[in-house]
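The data below hold one chain only, encoded as structure tokens and taken in the form predicted on its own.
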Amino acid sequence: MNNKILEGIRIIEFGWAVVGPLTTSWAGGYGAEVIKIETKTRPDIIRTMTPYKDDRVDLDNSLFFGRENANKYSLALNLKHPEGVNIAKKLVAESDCVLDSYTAGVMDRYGLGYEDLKQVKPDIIMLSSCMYGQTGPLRSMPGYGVPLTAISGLTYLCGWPDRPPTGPYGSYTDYLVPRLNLLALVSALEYRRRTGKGTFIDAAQLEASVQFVSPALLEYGANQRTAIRSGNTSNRAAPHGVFPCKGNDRWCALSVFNEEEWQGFCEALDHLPWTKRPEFASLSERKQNEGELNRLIEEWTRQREAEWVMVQMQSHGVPAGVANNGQDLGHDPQLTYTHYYRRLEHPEMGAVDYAPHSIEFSNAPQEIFRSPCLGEHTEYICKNILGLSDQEFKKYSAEGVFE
């Protein structure tokens, strides 16, 4: 049995940037039919973001957009045209789920809010994923992943205590929230299967992100202490850090949490004399002398390749990993072995590597198809799903409904 988990489910996506589009892209990998509503007058913002294939700027040539929008069809629809809204409602009537990631209130202003859509499809499931949720004093504030990462507390915890916050790479929360969104959609589908009832899901990105700093919240709640940045250090490990290795900008991370790992670490260094110094004899002493310890390790790692250091440490039971760059990830043996990257031909970009959701089901593996060009499937959707005649399609096209 190889039926897809979400086979037979149609999702209409009013998505923008990453959180909404990535949620539905993964749903498409599991078999859902996803139709992305776009407009040429105001395209999804990441169609305008780099990297562009061969640096050619074009709405259909952004690799960033392509990677986050696999497994879906594109319908160009001008929602500022009254007939555009009517067509969107007709499409919702033929669908199971609607997802939007606009600022709170935008869908209502289009006449496409949950109460509007229930009139055309009583058991519709709608997930709205904006920064702060659909209610509250900040509900109308727009934004995206970088400030949300800061607001959710993650940025404050990244960096060194004597320096400004550095933040994790990119819009970190954009890649946390879709996993919860997809789980919520599946839960709502199961609820509808059992009860016949639809659901509105208010999926606030802030609340989904704050849970990832739970230890900091608990520290304040229990002890009124505010967690601070600690660089690469850990209260529970020494050594613990990222160490420079031989070559240009090459690094290896390693951690020693207990005495067994410390003995393995010493063996990996062939029991260099300094590993026997009394100031490194226990975890508490290594923490007290961590600066000197790190300096000595750095002297050793600088003479060796990062990959060699990683393998040497791992072979002696010490957690270690190369700080991979983009090129490393493209050739990572584990990702290659699991076929994580799926290379597909795109009509504008040529060969593109797409990445599926990280969870694979043995009886229903994911299938990936390429991302769409803007409006690529407009005519097909209008005629084959909505039943528009050739004459109607031409009329609406001439009126600018499909711009």
Given for the second form:
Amino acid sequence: MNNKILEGIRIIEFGWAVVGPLTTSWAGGYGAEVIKIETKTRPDIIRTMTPYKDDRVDLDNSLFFGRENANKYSLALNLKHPEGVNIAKKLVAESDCVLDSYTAGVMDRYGLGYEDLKQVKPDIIMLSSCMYGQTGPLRSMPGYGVPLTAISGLTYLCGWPDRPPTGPYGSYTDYLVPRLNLLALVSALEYRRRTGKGTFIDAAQLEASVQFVSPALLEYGANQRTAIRSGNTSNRAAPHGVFPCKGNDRWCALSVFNEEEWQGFCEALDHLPWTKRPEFASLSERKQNEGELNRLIEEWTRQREAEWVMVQMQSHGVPAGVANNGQDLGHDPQLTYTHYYRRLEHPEMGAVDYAPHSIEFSNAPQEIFRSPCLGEHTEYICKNILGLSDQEFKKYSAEGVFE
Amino acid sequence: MKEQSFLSPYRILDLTDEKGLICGKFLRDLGAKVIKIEKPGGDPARNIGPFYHDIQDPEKSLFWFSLNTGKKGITLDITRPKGKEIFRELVKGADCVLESFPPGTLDGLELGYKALCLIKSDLIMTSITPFGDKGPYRDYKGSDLILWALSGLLFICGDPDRPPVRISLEQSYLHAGADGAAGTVMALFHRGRSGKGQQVQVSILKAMERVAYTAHILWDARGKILRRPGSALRIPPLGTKTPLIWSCKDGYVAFYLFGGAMGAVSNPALTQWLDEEGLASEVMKAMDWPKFDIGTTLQEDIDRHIVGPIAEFFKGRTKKELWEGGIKRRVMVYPVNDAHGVLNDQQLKERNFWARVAHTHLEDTLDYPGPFIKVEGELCQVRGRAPLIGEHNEEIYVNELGLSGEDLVRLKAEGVI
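Okay, that one was the form predicted on its own. Can I see the form predicted together with the partner chain too?
Below is the whole assembly, all chains and molecules, this chain first.
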């Protein structure tokens, strides 16, 4: 008993896109039983998003959906049917947590708001994760990761000072918020374990995201200065950048924070004459002459393989790393050593790699199982958890409850 | 005793540097008592800017302030014999230790997990390291930029004609720190049910790989390399590009021209909005938006009939006009905020999000991001400013460990605290 961290915990997920589904997928990896509720008429939007395996557009063939939905079961349930809502409530009565990531108000309209669910399960833990939170004038404004990254201040800080912001790739905050959602969920479970009390968690994605720009917000408040994107530079390090290497679109990142690392860097370059130039002697001088420094480094890295540069630098104690692309990740020595990617057979997609989450426990291994097809476990859940008879299940199916 | 916070009963010793500071901060927000243990003279992360009024002083680092709210602060040199002894005493009364030293460091000091379990058998220890505690990169040096690079995230960020680029404010440690906090609470929960302690490991590399989207999956399952698209996304099969960041009159706005069901949320209303200004193209007006598929539409058609008119419309309006108009019409066009924009966000104000924290030694009060979730009462809150160097030495060493005032003076003279 209790070998897995969250063993015995059941979570019902009314998830949408990435934030909600990824939160529960991670919880599932640590042993929670996660049941995802969606319907064919209103499937989780991420099932309709690229990339698809072999470009075959199908709700069960989205690689994107698969990656973010491992470790869960799927129950197709039509919440527009009154019996669908009843079944959802019966399921909640048998569960510990409910997570929804719909726009604020949607769960209430289904009759599945916190107050409704408390009636059927007084100590239920409910986490509602929408863009702007459950209260306030903008509560029902729809959103997703790209604009959320923008309003959080993160987009503005990614890119080059002489160009418009590029922002990080896609919906960056979609991978930030689930970490804090998971933290909130397990904190509420721990609180319930001690006190017996459930909790409602209003998890505004914006309020989680701005935690990650906190120093810039304090800087504005204290000094009335607006932090702006600065490419790959750092005030605390020089060199600090991403340098082109031999080949097409190959890069190695380097960062030198202190004197010891600078000495290692010079050794790694076999003390090329320019490394001895007085304008590179100290961090402040290197910062002042950073353009020239970067140009000279680039001249050197261009002649060499990115992997070679990384190993050469690291062997001299200099932080360095290849800018791995999707192909490189599969061969990365560190990820390979720890068997990071897990190749699992999916009935529609065939064998594909899944990635676990980053937390490892000494006494409770993380396990991964593949993402579900839509409605794959409807019958099993209805019969084995809710105890519906064959007859009842057939009747509800015929009425369109499980569409 | 009445429990007012999620983690009220727990006591956590925080030995981390900038890689783990936010982990202890989140646990403190959740109500645990977090004691930050710094080297005598203060943690090196206090030298990271920006600084209050630009004064480079370890007591004025805004970076430090932001990641240590509500913690108690003591100084202790755990590399000295007397310091180790005191640390072991502290561990007896603690539930968790957080650390982010290079792998093996604490073992080398005889303060590793196994050694500490001999004095506190159900201890939880959370370690945040660049690459984990095993494998060929175990002893490699990391930095935020290096972890972006190796995780695969860096490669997909930025303009195609420039090197890949990161967010200019360190992020990887924050992702890993949040994971570290979740891992710590999971271990506490598990201990509550099983009585057993646990070692919790967070690899920053793995935390960041999750942010790298479908980069690996796309290669694994389709043999394609995902490349940085600039402020645009490329949609297969034709690889059609549409912008994410658009220029407006006074800056930038974020808007993504989704196809299909997602696009149907914004596109029809936006078309009508453009039409009112005489800017909507015939193609836009005639479009069956739920059926619109970007990936199978030719780039030149998208540019000419859809992106072009929208870009022109945005260019003529301010962030505020577009945002307010968008809210009214449920068009998902949002401002690209700088710090000023975030601090003035209407919804954050209405929800009383900002935490006003007094800094008596600065005779000032600063606005901090409030709690990361909204819950009843004091379950999760920002609990005051970061500690000064050694601010709680007396409270912890004298009142709690029972050392005398003389001991304290002697330990100070010896450089232990």
